[in-house]
Every structure is written in structure tokens, then in C-alpha cells.
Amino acid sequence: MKLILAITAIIVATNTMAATNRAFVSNERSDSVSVIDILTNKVIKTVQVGKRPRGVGISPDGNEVYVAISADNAIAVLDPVKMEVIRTFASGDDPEAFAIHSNGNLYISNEEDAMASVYDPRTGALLATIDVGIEPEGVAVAPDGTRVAVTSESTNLVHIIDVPEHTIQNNVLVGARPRSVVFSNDSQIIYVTAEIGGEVKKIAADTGNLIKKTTLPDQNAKPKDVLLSRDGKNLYVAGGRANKIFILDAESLDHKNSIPVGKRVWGLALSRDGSRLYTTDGLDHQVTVIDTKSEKVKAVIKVGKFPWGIALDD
């Protein structure tokens, strides 16, 4: 079966088409995606989706864009070049998160099933269901696609599920609230941020232990979204309540640097040649972009109402 998954990544990656330079960002509170063409960092277009829009992701062979309608319990699907919506399929109950395996599939987080779901998202099949804690939330496939991790924020875990079985692998248990989770470019690590006492996990994949911890250099963060740089030596978190951007040695998980941005940064979005980062600032109503090498702000960009998730098709 792994070998299958390989195959379908390597055929899906040759029917890849050329790269919008355009951002898509899911505003809560508006029911809309907005589109920014990042070439001039310009709103280009709003279009509506349904209601309380928050995950979103980009198909591995960038001809979609999926964006978790929670409210709808559905997936609302854009044609990125078109920037419409060109269908709906069901999700489970209160999709939240999702993250996309290279062989297409959506793993979704259902927060008030208690489960994980694994949808074909170019027919709307369902292909699997996993039970996990309560309220899950934060998902990342593991880029060798062995491995999916799935934060439940009310049990204060990440299951470590493997694939294509999709049973979990370990419970690991990673303190209060635990929101976001990315593996590093080898697979064999998992970064958590848990919101209620601030802190960053690192945890080994293959066993669930866990290799180092740390508190952010802020009484005010709440971290919720996390991810790698592209070379894999920094973490990019973002502090919530605290309006800033941590920034942390992957392998120490030592605090860097932190950048201000706009009010309740949430979401995180990386460039293709990670030279950009780009945040939601849900109670400014704006995404941020940060020049990753001189790690200072240069563009704020007006969008809907408490924008919640970002992806970038460059």
C-alpha cells in the first residue's frame, strides 16, 4: 500500500498546472474567501463560500483550493484560476482543520464528532474515520506520507495515526489545549503548540516521546498556528493574544526572534521558496507579510471579517 501512495504522488505531481500567485484567506465571521494576488499584495476578489469558512488547503496538483465551511459541515471547493466555487461535498460534522496527503485525500478534523475523517475530495468519498479526543483540531501529514497527526484540544493530546492503515500509532499526552501540529522535513519529528500555557512540543514521531519543550517569552501567547522554515532550522509560531510572531531554533526550540503583527494572529501561510510569511490577524481584519530574511513586516492587507486560514498557490 505504501508503495501505491508513491505512485499516485508522482502521478498527481505531473498533472500540476502553473501557479495563480494568488492567496486565499478564510475570514470566520464574513463567510467569504478572500483572494490577494501576492505579486502586488492586492485583494482581487471576495467570494463568498458559506458559512464560518476556516481550514484551507491547495491540491497537490494546484487545481483546487478546499476550504472547511464549518457551520455547513461541508467543503466548499474554488477553482483557483476562476475564483468561484464549483462544488460542495459533506465533511462530517464541524469540519475545522484539514490537511492534504500527496496522493489528494483530506485529512479533516470533525471537532464535535470527536473523530477524524479521510475524504476523496474529487468524488466527496468517504474513505475512513478515526476516533480521537474531544475537540480535535490542528492536522499535518507527514512528508513521507507514512504518518498523520491530529491535536484533540480538550484532551490535551496529538494522535499519531499511520496511513494507509489509519489506526493510531500513540496518545501523547502534550499539555493544556493543544492547537497546531507540523512534522519536520524528514518526518520523524512532531511540533505541537499548546495554547493554554503557551508552550511548543517536540516530540519523536515513530515512538511519541517527547524530545524538548518550551514556554514562550510572553505571558500574553496563545499559540495556535505552527510551521517549519523551508531549510527546517526555524519554527514559525504564531502567539495569538500576544500579536506576534515567535520565532524559535527547530532543533533547541530557543526563542530567536518575535515580530509584532496585527491582534490575534491565527493563521500561517509560507511561500514556496519560504522568502515570505504570511499570517491572519483575526481581530485586525488583515493578513501580514514578513520578509523571512530580514524578519521585518513589509505589507498589511485589508480582508473580511476575522480572517482564520491562508494558503498560498505560488
Contents of the next structure:
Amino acid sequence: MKLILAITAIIVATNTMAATNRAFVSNERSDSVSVIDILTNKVIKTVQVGKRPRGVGISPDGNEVYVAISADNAIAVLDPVKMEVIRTFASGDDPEAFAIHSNGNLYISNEEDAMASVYDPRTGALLATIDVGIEPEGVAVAPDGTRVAVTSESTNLVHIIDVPEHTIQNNVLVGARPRSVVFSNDSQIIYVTAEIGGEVKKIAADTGNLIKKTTLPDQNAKPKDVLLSRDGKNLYVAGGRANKIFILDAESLDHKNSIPVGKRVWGLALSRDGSRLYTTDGLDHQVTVIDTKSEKVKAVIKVGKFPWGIALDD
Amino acid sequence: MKNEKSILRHYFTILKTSSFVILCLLSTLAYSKDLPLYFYGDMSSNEWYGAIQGLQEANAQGKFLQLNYKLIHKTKLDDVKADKPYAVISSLSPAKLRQALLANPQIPFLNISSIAEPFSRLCTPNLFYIRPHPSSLVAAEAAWKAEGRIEAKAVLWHHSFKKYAAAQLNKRYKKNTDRRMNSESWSGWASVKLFSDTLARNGPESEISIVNFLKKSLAFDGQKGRDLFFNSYNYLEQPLLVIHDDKIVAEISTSQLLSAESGAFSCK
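Can you give me the structure for the form predicted together with the partner chain, which would complement the form predicted on its own we have just seen?
Shown next: the complete complex, the earlier chain at its head.
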């Protein structure tokens, strides 16, 4: 089964429709998604999607954009070409963040239910539920498709879950208020941010053992999103109220650079070629575009109120 | 008719609250490692209900780590020495705890009463104060008013607090108890949560005493958005909420307020 999942991941990755070169940004307090043309860095449309949009992602074939509309307890599905909502489906209480498996299924953290749920977005069918800690938040799918990691914010745990069995393989205690998680390119390591104390931990995915941890070099840092560079060498961490992106060495977790962005930087997305990093800066109602080679800000784009998540179709 | 509805509603509330308490206590039966915590104080108090909420959340973590916390109401302090619980949570006057504290130096006592003690009596290593010293509350209010602002009251917690997932905690507590979380219930909740998280990190069989671990390695934010820690007097340093007209108008940290009040005195 695990081999099938890995093959599926490769097939899907090579079978995508032509990209629209657009970024989709969820605006938590505008109930909307701003669509940005990433070739011109201009907002080309704002789409009303439902109440309190937060997590956002694109289907593996690029045909659909998914937005967690938390206060509507649903997922809105957008057509990335027409830039309109084509349907919604119920997704359990208070969906916050989600990750998309290469088989197309959504792994959703249901904040108020202490649960992760698995949905087929094509049919809206609930495929599985997994009990996790209180206030689940960050979700990541391993690139090889064999594991999912979910953080539980008030229980200070990251749960490593086997796919397709959907059984918890490991529960790892991390720092206070874990927010986000990402797998390494080889699916063997997870990186977890913990908001309180400004901590990042590097953990072996198969054993749950701690490999390294670091504290971000800024007392205001309340890290949220975390992403790996395409070559797997750099870790990008959204510093929250530090208003910076922290670049860490993915191997040693040593701090390499900090890039000032807007206030309360929250969500991150990386272009397919890894040359541009996009951040949502909640309190400044903007998206910042960073050139990852020069590590300089390339553009700032005003969007709706309190941008939360961002996904690229490029 | 209206009266009947009111009676029904009353009984429904009692039933809901009792079910919550019973479920929380029953939920502790299914797991492997039992970790008793003793509670001294009134079982109808907000502190108790807060502690029960904390127990539910502690076991929500514990079930993934094979740890099972039990909150046991007690009246006789001699039971501490006889049974050696993992921790004692108390809303009694700290003065009443004195003998039990000294006889059981390895057991942390988490004091959730609002009764003040003279600074000269604060330095018992295993007594931890969850609520700030009353002088800190007074100092916080004075600091707020010093700049010509409206009169306001400093509290530990308020039912309208939303940041740092406080809204979710308020919602969970209201749903389970039909009460609004306040400073008393927050201190009960926090005492169980900070202890259980510390025990989970330290390991119940660790050689390092829980007293030391609480003092040096606490990793707990209390849904207040920053690392809380016990200061040199073992008071929990934490943000206070300043309330005017039942609304939060400011957040003030207890850091510096206590030392300003206590002058040069230190436990070190």
C-alpha cells in the first residue's frame, strides 16, 4: 500500500494542468480570498468565500483551490481559472488548517473537536477521523504520502499518523503551543514550530526522537508557519510578532538570516522553483514577496483584512 | 410556565455539570500510570470546577502518553504524608499548609488561594503560588491609573479574553460547567495544567524532583501568550488583565510589580 501511495505521488506530480500563475490568499476578517497575479504582483480579483477563511491549498492536479471557512464549518472549493466558488462541503467543526495528500484527500485539523478528519474533496465524503489533542492546528503530509503530522496547540503534542491506516504512530511532546509542521523532502524528519518560547524542533519521523531544537533569536518571535527550501537546506520560519522571516540551516538549525516583513507574519508559500517566498503579514493586511537567492524583499502587495494562508498555483 | 422552564433549565444545568465532573473522574480509570493530585478546598468553588477542567485537559494529553491524572478531594492534610500524592492543590490559607509543607518537601503544593502572606514567609521551596500576590494586583491597578486613566480592576482572567486561544478555553469551560471562567477557575485550571505538563515533560519516575522541574523548566503559557514562570518567591509571573466596565482595557505583566512592592527582600 505504501508503494502505491508513493507511485501515486509521482504520477500526480507529473500530471498537472497548466498553472495559472496565481496566488490565493485567505483574508480571515474579510471573509474573502485575494487572487494575486504572481507575474505582476497585482491583486486581480477578490472572491467572497465564507466566514473566517484560514487554511488554503491547491489540489495535486491544480484544478481546484480549497479554503477552510472556519466559522462556516466547511471547505470552499474555487476554480483557479474562473476565480469563483464552485461548491462547498461540510468539513466538521471549525476547520483551521489542512494539508493535501498526493491522492487528493484533505487532512483537516478540526480545532474545536480535538480531531483530525480526512475528506475526499471531490465528493465531500468524510473518509476517516483521528482523535488528537486539544486545538489541533498544523497539518503536514509526508512527500512520500505514508505519514501525516498534526500539532495540537493546547496539548503541546505533535501526532505522527500512519497513512492509509490512520493510526497514531508517535505522540511527541514539543514546546508550548505548537503551531505548524513540515516534513523533510525524504519524509524522514519533521520540523515543528512552538509559538511560546519561539522554539523550532527537529524530530525523527519514524521514532519521534528529538534530533535538535533551537530558540529563535528574537524575544518577540512567536513562530507560526514553517517551510523547507526546495533543496532542503534552508528552513523558513514565519516569526509572528517578531515581524521577520527567520532562515535556519535545516541540518543544524543554526540561524542564518532574518528578513524583516510586515506585522504578525503568519502564512508562508514557496514558488515551485523555490526562487520566491510569499508571506502573509496579518496586521499589515499584506503579502510580502521575498527573493530567496538575495534574501531581499522584492514586492509588497496589499490584500484583504488579516491575511492568514497562502497557496500558489505556479 | 416560565417558572417551570426555569426549574427545568436549573436541573438541566445541574445534570450537565454533574455529568461533566463524573465523566472527568471516570475518564481517569482507563489508562496505565495513575498520578494522583490532591485538592484541598471547597468542592462547590470556582477553583474546584477550574481544576476539573484542567484535569480533563491534562488527561486529553495524558491519554497519548499513558499518563492518567486523578484529582482527589481531601480534607485531612495528614493524608499527604501517608499517601504521597504527586502534587497538592489548595485553596486553603497558606498558613494552614505550613506543617504539611515542611513535612513533605518533595511534593509541590500549588496554592490557588488569594490570601496574602507576609513577604518574610514566602520562601518555602515547595510552595508555588498560582495567583499573584495581592500587592501585585494593587500595583497593576495603580500603574494603569497613574497615567490619568479611568478606574479599573486587575484580574488574572476574564471571560471575554480571546487572544492566544483564550476564547477556546473560555468556550470549553462554559460548555462543560455552564459557568464563565474567572480568576478563581483559571487558577484551578492552571494549577492542574501546569503541573501535568511539567510531569509529562519530566517523566513521573524521573530522578529530578518535580519541585525543581517546576522551578527551572516550566513550559506553560496558561493561554496568556507567553512563557509563565515562578519567580524567586515562587509566585507565577504572568500577564494580568485590566478590566473596566466588564471589558478588558489592558494587559500588564506581573514582572517588576512584585519586586517593586517587596523592596530588597529576596528568597535567594
